[in-house]
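A single chain comes next, written as structure tokens; it is the form predicted on its own.
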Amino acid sequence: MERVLRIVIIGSGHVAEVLVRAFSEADGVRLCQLFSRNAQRGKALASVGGCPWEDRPSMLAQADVYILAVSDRAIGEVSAELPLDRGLVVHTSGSCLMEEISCNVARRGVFYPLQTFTAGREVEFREIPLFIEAEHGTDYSLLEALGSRLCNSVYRSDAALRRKMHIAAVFVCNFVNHLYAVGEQWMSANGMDFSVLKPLIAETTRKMLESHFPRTVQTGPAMREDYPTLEKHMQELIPYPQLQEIYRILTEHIIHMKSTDGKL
């Protein structure tokens, strides 16, 4: 029979919320405490997880793993304030080093779920790829055991690989969504409804998900090297120099990847 792993979540933001929900539903895990400076938010999340809330470092519960679900900037500060001389302390950041956890912590690691999280929005945590790091082999095993109770895919990683993955995530998530926002603003500024683009977005996304190589389903004037159309678009964008530059750079890179068979 699997040993029940005791968990404390430190933080009350988007990642903490998702982790609270995931751990409260997982087998073989007991959420012992939600530790948070924000009393209102912390108490609400603790209620969701069916665990006590605490904001006094001296009252931190005993646990096997302490998860720092805080902003990247707060990892060092928060970990330095906690009496964590036992138990494994991990952060959930895609770009921060494991060593950014205070050196006063005896055992450090990383527990990075590769997904975007939004307050109030539920996700299927089991489908999220999880990347782990630890300083000791026994702690890798502990994180693998913990991760497998939440996710179907758990990978051992290191800081360099995780940073590269985080860059890819910014391209496919943050930058793509920003382009959606640009499209919405462009449509609105020209008296059109952004909703008419949603079927196009949905079909493009479906094709990408069905293809192992997204570049093989690339379409549009840049892929066709339709220079008359590209020039018309560039002329239309003259009043918006930043958008024109974005359009130029993306167009040139699509053509470059086409000509080099996908090389960056």
Second form
Number of protein chains: 2
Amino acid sequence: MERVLRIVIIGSGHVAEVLVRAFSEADGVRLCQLFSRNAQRGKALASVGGCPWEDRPSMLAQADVYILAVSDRAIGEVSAELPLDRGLVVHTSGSCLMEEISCNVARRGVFYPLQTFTAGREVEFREIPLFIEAEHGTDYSLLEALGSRLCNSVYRSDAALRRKMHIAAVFVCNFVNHLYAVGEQWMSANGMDFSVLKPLIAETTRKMLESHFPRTVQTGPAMREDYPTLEKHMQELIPYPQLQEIYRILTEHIIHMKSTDGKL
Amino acid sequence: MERVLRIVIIGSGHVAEVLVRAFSEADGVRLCQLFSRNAQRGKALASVGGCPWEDRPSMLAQADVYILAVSDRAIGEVSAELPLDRGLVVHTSGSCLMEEISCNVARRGVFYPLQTFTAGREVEFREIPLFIEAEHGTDYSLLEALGSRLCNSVYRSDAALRRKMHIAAVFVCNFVNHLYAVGEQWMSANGMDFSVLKPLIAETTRKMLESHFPRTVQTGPAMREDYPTLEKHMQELIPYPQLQEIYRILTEHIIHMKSTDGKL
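Moving on from the form predicted on its own, kindly provide the form predicted together with another copy of the chain as a structure.
Every chain and every other molecule in the complex is listed next, the one we just looked at coming first.
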């Protein structure tokens, strides 16, 4: 029988919320405590997870793994203030070093789920790729055991690789969503309903997910090098220099990528 | 009983393929002929549509509507070369004027399905928004009748509106796919498997499709104005000036949009 791993989650933001939900559905783990400064959010989350809430450092529960689900800039401070001299302490950030956890903590690590989290939205945690790192080699098996109880795919990854992954995530998630926002803004400013674009958006992503290389399913005037259309679009965007700049740079890069066969 | 509309499709590219499939499943329309210069593709498509193939202008069939499913630059030439002095002749382009159809054609129009088409991929044509335009007011009802037999949503739209729509489509479809391609290229160059990003990509688009305003579900370091992370990413991208430029401009625009409340 698998050993039951005792977990404390520190924080009450989006990542904490998603972890609480995932842990409360997983076997072989026990959520012992939800520790947070924000009492209202903390109590609500603890109730979801069926565990007690706490905000007094002296009352921090004993656990095998403490998960710091706090903002990047709070990792150092929170880990220094709490009596974390026992157990493994991990942060959940894609862009922070493991060493940003206070050096007073005996055993440090990283537990980074690569996904975009929004309050109130449930995600299928099992499908999320999880990236782990441990200061002490022996903690890898602990993090792998914990990770595999939540996720189908667990990868070892150092800070350099995690940062590279995070950059990719910014391009394919944050920047993609921003282009959707630009589209919405543009449609609305021109008196059109953004929702007419939704079938196009859905098909674009579906098509890419079913392909191995997104560049092989690229369409549009830049890909066709249809310069008359590109010129008309650039003209139309003159009153909006920032949108014109985005248009120009992405168009140039689409054409550039054709000549490099996908090599960086 | 609805009148059966007789259709000839001219062309054998992706748009022609999608239209042939859609017409062959629709009621109240009869595909009379597939006319194309490319015999191999044309014959294959005609067989899909259960209609004869033809490439001799003198043998062009009689029809109510002739659909010019050819590339933007071929619209003028093809429409000038064929004996199109009867029936309504429409092109399927988002970026061309109706007037690019030869003026020897008696009745001109536009029949623009807003979607990304790739060879061999089937799409649910009924979900695609269709934009129509007609030179003669009386042809709007003909195009609306034809459109509604294929699509749930048919909109009247002049060239100016169609172009604006096309620009939005470039942002939310072509540019989005290019960011996927950049992500794939980046992962591959760093020895990582692009497929680990797919759950993130799927969730990003799903989340946006379920929201009304994409900017309300924006996440990431730019949205948080997490300058230390943005700075680390910019440093990491120094060897790739074009990617760094894309990163900088989209980051600036995400921060800019926060201050404008989504106004263009």
